Each structure stands twice: as structure tokens, then as C-alpha cells.
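Just one chain is shown here, as C-alpha cells, and it is the form predicted on its own.
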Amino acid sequence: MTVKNSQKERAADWFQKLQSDIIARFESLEQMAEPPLYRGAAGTFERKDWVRGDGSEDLGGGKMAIMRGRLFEKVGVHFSEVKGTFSEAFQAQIPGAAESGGTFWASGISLIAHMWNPHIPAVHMNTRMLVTSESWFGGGADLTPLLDCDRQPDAPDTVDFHAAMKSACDAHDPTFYPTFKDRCDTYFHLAHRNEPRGTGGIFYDRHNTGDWENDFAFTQDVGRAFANIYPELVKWRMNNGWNESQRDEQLIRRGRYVEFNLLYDRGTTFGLKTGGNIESILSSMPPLVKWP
């Protein structure tokens, strides 16, 4: 299926709008976090445009946005739209790249939030569209509770988060949720520790049913579902106090995030292999971590 430029423009425009929507919601949550539990002024996002390459040719770029606040210890919400040619070594890993002569176009949004409060789960979400001689959508969202007592499958955060992802999937195909949930559990797994990174969510990649409009609508619904559910989880947990022992447990668990991103994460690899913005790519790293 040939992808039209208008379809690329629509997808990129949607990812930018979703970025703006989530930024507004997260800054609103920052305003709700009040003393004495939260200290200092409410944070706001710092935005920065970046270009891919040295600027001598149009290879695209993006808009990165990072906030360090009193509720969000560190959160990045990034948009990108890039194009160019894959290296010969990387072409073999991307469907349709060899047939396109290595040329590609990609756009998407990615975010990760690390909170001061150990009771609030960390979260990751991304949705994207990629075009070579083929085209597809990918992405998903997954939750990572930081305290042992919250990492059970029946914990309220996890139940509500999965319900939101299931609803987005079921609106399109009842087989999506069980399939994409299993893919998430398989993908976000720390093989060297034989343990899951968190309590899961959904993950889909190279998603092309042959109906571009429906695939795009599904990707939009995943983004909307995330934008609606995660702020509700934050509100529910944000007034829970914590102690030094719980903070220590949070920092140790964050180490698993670092291990996964550096060893297994395809998005990190894709960004680095295609000359993406290193500051944006590695902004997913937690601001403070412990390995005991």
C-alpha cells in the first residue's frame, strides 16, 4: 500500500497535538501538588526544537519537552518527524528498507514519567508511524509500579490502566488486547534477571491491517486512552505520604528501567542508529537511581 504525503502529514500533526495535550495535563497535575508533601514551585515544561543531521539538508527533527518539578521528578514528552537513509547494516533489521533503497520516514511521540512519590507508578508511552517501501504503526503504553506492594496484577493502578488499554483495543478488534498485552509482557522483560519490568500494558509493532485509516484511528485511541487514564492514577496516589525506606525501594527499582533501556529497548536503538537527538533519546533515564 502506497502511503500518501497527506497521510504522513495527518499522522505527524496528530502526534504533535497529543504531545501538547499531555503537556497541558501534566502541568495541571504539577499545580495540584501542594505543600507540605511537595516542596518548591510547580514545574513547567522546557521545550526545545532540534534538527537531525548538521542542517545542510532537510532530514527532519523534532520538539523535545522536559519538566523537572515538585510532583514529576523528571518527565519527557517528545515529538519527532525524521527522514533519510538507513545504514546498510541497519537496513536488514527494518521491513521494506532494502526495497526502498534504505530510505525512510518516521514520526511519533514518546514519553516517560518518573515521579517523586514512590506510590505513583512510572509510566512509558509511545506511538509512531514508519514508512519504507512498507508502512506501519507501532507503540503502546506500560506501567511500572515502584513498590513491591503495588506490583501485583490485581493492584488498582494496574487494573485501571489495563482496562483503559483494553477499551481502546476493543473498539477496533477484540483480539487486539490479549495479543498486544502478551507482546508487552514478552517485550518488557528483563531476560538477564528473568523478571518483568513492570505490570505491563500493551505493545504493538509493524501494525498494518491493510486499512490505513483504521490503523491510524486505533493508534489515536491508544494515545487518548493513555492521556485520560494516567493523570487519574496520579491524582489517586499523589496525596499518599512516603518514607525514606520507600524512596530507597523506588530508586532501586528504577535501576531496572535503566537496564532495559540500554540493553533491550528498540526505540533507543532506532534513535541512535538513525542519528536522532541523543538528549531526547536518553531523557528516558531516571534522574536518580540506586544499585545496592
Contents of the next structure:
There are 2 protein chains.
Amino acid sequence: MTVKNSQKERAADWFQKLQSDIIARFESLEQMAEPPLYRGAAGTFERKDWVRGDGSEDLGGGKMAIMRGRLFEKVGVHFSEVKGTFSEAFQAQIPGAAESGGTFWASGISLIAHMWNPHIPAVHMNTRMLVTSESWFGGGADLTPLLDCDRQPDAPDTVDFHAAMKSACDAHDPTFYPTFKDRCDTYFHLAHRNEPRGTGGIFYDRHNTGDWENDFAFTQDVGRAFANIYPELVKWRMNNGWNESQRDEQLIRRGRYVEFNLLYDRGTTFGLKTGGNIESILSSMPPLVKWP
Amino acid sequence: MTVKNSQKERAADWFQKLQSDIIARFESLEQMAEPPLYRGAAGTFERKDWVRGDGSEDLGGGKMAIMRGRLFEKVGVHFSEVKGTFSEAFQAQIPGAAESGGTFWASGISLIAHMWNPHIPAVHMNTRMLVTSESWFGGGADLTPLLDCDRQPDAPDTVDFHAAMKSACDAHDPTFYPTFKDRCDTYFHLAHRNEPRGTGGIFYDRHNTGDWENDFAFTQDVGRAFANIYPELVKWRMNNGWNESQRDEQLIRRGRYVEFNLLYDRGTTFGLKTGGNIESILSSMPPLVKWP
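Okay, that was the form predicted on its own. Show me the form predicted in complex with another copy of the chain next.
Entire complex below, previous chain first.
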């Protein structure tokens, strides 16, 4: 079934609206973070538009937004809408790309937050729509608690985060949550250390049930669930003080995050090796990391 | 030509002797690093032996040595001597491995130093001997100045480091230095940023001229050249004070080092993905890194 331009527009509008909504929520959390735990003025997002390619033809681009704040040590919330033609080598890897003559359109939002407070989990969320001769949605959200004591399936933040994702899934299909939770666990795994990146969440891809409206509604629900639950977790944790050894544990755990992103993450490695927007791709890297 | 056991022994003895020699030189530099620039007591190397495999058969192992000092923020100097059988998938990538039925023997030294002082370049050195049904030497040494002002081909440390490597090469063959310098530049390149990791050095691999004695002597000369020149560079730089913005520039530049190691370095990615000794492989990671 051919995707209409109006569907692309609606999806891109949604991802952009979600970006604005999350930015507003995160800036509001920054306001709530007060001394003595949090130092300096509340942060605000720096925004930067970028254009794909050399400008000679319209290949789309994106709206980056990065905040370096007093509660959010570093957070990127990026929107993009890109189009063009995949290289022949790449077409073979993408469903429907050979049939479309390589042409594609894609739009999405991607977000990674690294917090000053070691008690607050880092988080990643990404949802997107892709169109070749086929079309589908993909994405998910997963939580990375930094301290060992919080890296348990029954830790409260993890329980609440999973409940929020399950609720978004269950509104559409009871099989979604268990399937997408498993995929998340499988994907966010550091094979060389035989350990998970975090405590999971959901991960879905090439999602096309044949009902575009419902698939789009599902992707919207995942975004809304994320935008509601993560600020709740932050508020719940943000007044916990921390000591130097917890900060240290956080910085070391962030090293695992870097290892995952550069060794395994398909988005990161593909993006970097094929001339993607480095600034946007690497804005996911933690601001300060230790390998002691 | 079959390699004799006595040749393997002589090579392994040399790598181990070089490890001890470098350790003594680095510990002596630690003694020379004094307050107020360098804080706390002089560091010494922590040594740790490791055994490859589960111990049910003799697959060799290694002697790790890591120092976290006041001048050397983190430095690993590792010796290893390993043997066994390559997997079939891997045999195809290694000369002579299919012909040897997969069996191999390897010994070498590898070293990476990250310094507190941003004026002192980081350095990497690795030399090794491999035996399948063929045998060869490989290795090299390269310098990574951290501050932009020092990352120039005519910066004094870089000039002296290259002169030392050229001298080790020229004693054996006038074509070595230009060839191995080019290989080093090609290999230590961050494609996604289109920038070099550092200011180069030499890199050689599958080196077998047909004269084992001379090839071994060359590898020894590279080791000696390194063991002489790097301490000289450290001494020349170590009394330069630094400020916070230079420390910052160092920590950011170290991020590029991490990107190289996890995205491109064949030793690191191969080792991690095939169950190598994580502690030894990742001891190359800088102790503190920023992605601001």
C-alpha cells in the first residue's frame, strides 16, 4: 500500500511536536532542580538546524536540540526528516529499497539523557517512520540505571518505566509488550561483557500491521508514555543526594554506554561510517566518562 | 621455512624483557614527577598474570602491568604469549592459518600511556611475532599529542619521535620508514571525522623478509627506540604547567581516542568480539574522557 504524502506529513509533524513537548518538560524539570544539590542557573536547550547534503538538492535535515544543564548534565532531543536515495550496497539491507529504486523518506525523534545525579537513570528514546516501496514504524525506549543497586528488574524506576511502556503497548495488542521487551533485552546487550546495557524497555522495528492509522497511533502512544513517565522518575529521584563514590560508579557505568554505542549500536556505527551528522549522532555520548 | 622453538622462545623472552625494561623506566619517571604539579606518591605498576582459556589445556596467557600514578594517569604495558587453534571463520583472515590446520602461536608486547599533563602526548606501542604455517613480525609505535597546538608534523615531540623510529628503520632498510610511516597514517585515521588520531609513527605487519634474524633484530630495534625516545619526550615536557582549559582539551581529545579504538581498531574490536581478555584489551581506554 502506497503511503500518502499526508501520512508522511502527519508523522513528521508528530515527531516535531513531541520534540517540543519533551523539551518543555525537561526545561521545566531544570527549573525545579535547586541548590545545594544542583548548581548554577537552570539550563535551556540550544537549538540548531542542519541540512543533509551539500544543499544542491533538498535531502531534508533536522532540528537538533541539546541542553547542558544543572539537572540534565547532557541531553539531546533531535528531530529529523530526511529523504534521498540509498547507495546500492545499502539497498540490500533495507526492505523495499531495491524496489523503490533506492529512494527513501524517513522522519523521527531521538533522545538520550545523561543526568548529573547518579540516582537518576539515563534514558534513550527513539521513534521513527521509514518509507521505501514499503513503509513502517520503529523505535522504543529503554532505561539505564547507573548504580548497581538500581540495576535490578524490581527496582522502582524500572518497574514504573516498564509499566508505562506496557500500558502503551497493551492499548494496541497484548502481544506487543512481551515481544518488544524481549527484543529490547536482546538488542541492548554488551556481548563482550555478557551484561545488559540497562534494565530494558521496549524495542520494535519494521512495524507494519497493515493498519497505518493504528501503527501511527501506537508510535504516538509510545512517545506520550515516555514523555509522561521519565519526568516522573526524575522528580521522584532528583532530591536524593549523592556522594563521590556514587558519582564515580556512574562515570564508570557510562563507559559501558560508550562501549555499547561504538561497538554495537547500529544507528551510531552506521551513521558514523556513512557520513551522517556527527554532531547529532555523537550527542548521545555521555559528557564525562571514566575507565579507571 | 619452519620457525624453530628456540626462535619463539627468544622472541617471547625479548618481549618480556622489554616489558620489564619499560616498566623500570616509567617507574623512574614517576619518581621524578614532583609536587606541586604532580600530587601524591609516585605510582608503581600493579602486575597481574592471566591464563587463556579455562585452564583445561595450556593455551598460554600473559602478564598485565598497569600503573595509575601521579605523572602517568593510566598506563598499561602488557606481555602475552598465546597458542591454540583459530576458529574456521577466522582462519581465512590469517595467512597460513588454513595450512596450519588453524594452529597458531603468538607473543608480543602492547602499551598505551595516558598522562596527567596535557602537554605530554599519549603513546601507543605494540610489537609481536605470529606463527601459523607462516611466521612474521608486526607492530609499531605512534604518538597522540592532545593539544591542537602540538598536533602538527613539525611539533618538537613529533619530530623527535619520528626521528627515533626512522633511525630504527634505517638501520635495516631505507624503504622501511617511508612505507611504515604511511601505513601508520592510513591506519590511525578517524574516517567519520576525517582526521588523524595523532601525529603518527610507524606501523608494520606480516613482516617477513626471509631473514628471521634480521626481522627479529628490527622488531627489537623498534622496541628499543620506543623505550629510549618516549621517556625523553616525557622529561622534556613534564615540568610544563597546565591550566583547566588545557586539561579540558585533553579530555575531549581522548574521546577521539576512544572512538578510534571502539570503532576502528582491529585488535580491540576483534579481541572484544571473540572473547579476549577484556581487562587487558580495555586497559587502553583513557581514564577520564569528555564528550561535552
